[in-house]
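One chain comes next, on its own, written out as structure tokens in the form predicted on its own.
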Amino acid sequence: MAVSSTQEKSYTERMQRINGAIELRQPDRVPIFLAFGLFPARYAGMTYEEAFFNLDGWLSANQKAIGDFEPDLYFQPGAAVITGGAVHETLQNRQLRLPGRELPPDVSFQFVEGEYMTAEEYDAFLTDPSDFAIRTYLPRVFGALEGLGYLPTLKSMVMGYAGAALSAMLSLPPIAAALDTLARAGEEAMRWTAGYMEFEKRMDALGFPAFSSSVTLAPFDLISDMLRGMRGAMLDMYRCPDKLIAAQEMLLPTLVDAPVLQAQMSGNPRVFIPLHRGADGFMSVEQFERFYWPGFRDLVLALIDAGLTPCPFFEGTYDQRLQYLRQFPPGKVAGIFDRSDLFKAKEIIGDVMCISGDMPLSLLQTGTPEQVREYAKKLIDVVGKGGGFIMNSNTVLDEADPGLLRVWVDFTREYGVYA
């Protein structure tokens, strides 16, 4: 695609605005954030099973609602749609309900938290990670890679003769099966990441950035969303601390090489980190101390040293763990808040780290515009005083009115003007 002089612009002034709003500066203005989650679906007249199940339609409605709202930053369409629904489907992923099959078409996905590792077997994991995953855990999560538990240990692959005894065990009908069932998804999802990949380019050329393409998690969130689940994660901080702590520790180098590598190759230097553990009403500040935070700090700093910008997203409040936030270094950070007090967080950590947020979907479903106004212009007076500050949502647009969405997005272009 041919880039004009006006799109390559756009693109520079963008990016200027945003790398100086993380970097604590003051820019031209507030720079504007959409996590435009399912959003474009329903912008588009589709239904959130045609985004699962229609590729095509699904980026072209995510072009309309780029191009109609311009925003600074959007949020890639592969952040509400992972992959295609045929996808989850032929692995029969046991992890999510998608809308049009187990759920209305009109509704959003849901993914089903479950223990799908035991706390007896966190020997096991802390012994062979890879050998679990692959024999233990697929199985348990996909639905039709069941085969793969029949494989050997991975350990005893290292034999000399292992290599002819493989060709034979996958030969087996549950192996093969499983197996087949792998090259047919990869196929589908490549398909699909292909076509995430074209998009972005199309869009940069646009002059329209992406916000990341590269997510990871924090230790503990990885732990209790896919392995143990809540309640389970929960239990093991008093009934086996020590093997929790292990895990996290194991796991942090992968959870830090995989959005690096992702970072380099797609370019873009920002990593988005979900948390959804570590909130204020999740554990007290001693279990935080202890449990969360020195996985999830050591994780943004090696991000940090790796020259990439963490962006965390801190899911519910954060009020009491603003001050351990001030850990990290200035001008690195830009987070992303969901209830927390965005005008406490300022005074906290204003200094140290670019805050995003936290512009209620709630006004934005139901408001009038004069409070969609009088909320936006009291996040601009406040929390971007100075700069450093990013307007955003508290969470995904999906359910939001195009039209407040229209006054949010003109109103804050407008008067987020810095002198």
Second form
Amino acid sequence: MAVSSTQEKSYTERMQRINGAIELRQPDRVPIFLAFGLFPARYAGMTYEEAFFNLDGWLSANQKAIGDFEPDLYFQPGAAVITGGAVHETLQNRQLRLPGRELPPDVSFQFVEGEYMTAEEYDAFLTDPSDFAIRTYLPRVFGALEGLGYLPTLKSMVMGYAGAALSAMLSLPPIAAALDTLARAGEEAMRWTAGYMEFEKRMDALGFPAFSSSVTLAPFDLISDMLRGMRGAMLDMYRCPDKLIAAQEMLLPTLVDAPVLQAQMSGNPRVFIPLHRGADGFMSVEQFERFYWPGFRDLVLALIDAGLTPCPFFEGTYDQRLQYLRQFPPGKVAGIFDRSDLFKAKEIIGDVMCISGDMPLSLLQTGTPEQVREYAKKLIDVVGKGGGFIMNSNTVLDEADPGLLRVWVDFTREYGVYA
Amino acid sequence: MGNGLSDAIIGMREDEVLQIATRMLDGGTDPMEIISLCRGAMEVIGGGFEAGEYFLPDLIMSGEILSRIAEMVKPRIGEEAATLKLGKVLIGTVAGDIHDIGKNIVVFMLDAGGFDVHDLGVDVSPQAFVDRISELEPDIVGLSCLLTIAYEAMRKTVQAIVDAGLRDKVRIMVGGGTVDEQVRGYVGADGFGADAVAAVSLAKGWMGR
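How about the form predicted in complex with the partner chain, since we already have the form predicted on its own?
Complete assembly follows, chain above in first position.
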């Protein structure tokens, strides 16, 4: 595809606008980030099931939404469908329920939290995390990988030629079946991933930058979401606090290295960090300070050190924790907020981090054009003052009304121009 | 020693709680007195949660401590006395929805408020609700959901209870996320609670307390 000079100019202009806001300067106008989620599917008249299982259809739906609404940043399509449904289906992923499978075709995916690691298993996990992950954790999460539970301990692989006979184990039917499934799931994941990489290049050429190409989790959330479950992790705060903290410290380097590698491959420095259990109401400020904040803070600082731009999504409310965010260096973090009081956030952390989010989905779904314009105006007037602000919704736009989305985007483009 | 037990529960000191409870039982304290001390401590914690002084880890931990005491006490007083409560509540998150944080808080608060609560978990089909209502004969049925698309599942669950001829034997309350009076009317429930405290007041009102 030939890239016109206008398109190249648009890309440069959009990146300057976005980087200006992230660096806390005042760009030419308020940038617009559209966290599409599954919106492009409905907008193009396809079901969520098709979005999860038909790569070409899903990508052209995204191209249509991006082309029609022309955001300064768009939410990468791969994240909305967690790479793609077939990968999870092949692996029999027990942590996900998908549209058109366990769920009706027009319902977004659901995450099934559980206790995939018991409290008694902390020691095994801390001693040899890779062995625990492969032989115990994966067989619990993925039905098709149960055979990996029959593998000999991974340490036995250091025995050189003396241990070569162990490879005979790989022919045991359950292990062979698990490895075969892994290879098939890997091929499927590669097909979708290659599709996204090609898509992002194509959008770049058309002048549209992607929000992010990498994702990571706060250490507490990884343990709470993926290993122990919320109940388990919260009991650990009382019953084995030292192990809970030790596991977070052990996981931190991995949580940094993975997005650094992804960012190197994509060239996109923005790292999405959806936060879950650190919000107001889940735990007390004291518990936050002891169990959540240190791991999250160290993650953000390490990503900044690696030259990346952490973009935490503060889901829920963080009004009681805003002061902590002042510990980050200025102009290096782009925070996305859900229901925190952004007007207060502008006062407390406006000189530290770029602020984005808050435009309520409830308005974009069921409001009137007047209500949408009124709320957007207030955001631009107060939070957008002096720059350091990116217009964005408080959560993914899955069920947003296309007409109201148009009103919101047009109004921001017009009214959000800095004098 | 009673104060010591309450303080230890409120302070979430699990080992100490179990030591004191064992000592009290061995020393001949009436098990019912221990249950009543536990209930008092639960009410303090529940009130503290509403006031923003206690949080989810504390609710979960104290719930865990209390179920361990209940296990200790039960053999000494029999199932009947241990469950002598204000009324029976059957509760669950309706079909298609797997969110349970809000429901679990309501379970905790109803339990602390003196109800015998039976939790069916999440993604509970209308038929599963009907089957358990027939077996358990609860006074109150609680339907929870977070997702707006689950209103339809709530309506179908109430309808299934009607069709099974059980509707006039139970009171039905709904709650969770975006549930309001509008939704209550739509699904055909008897009441809704905006939060866990409202659910307890509603239940107590229905039981004439």
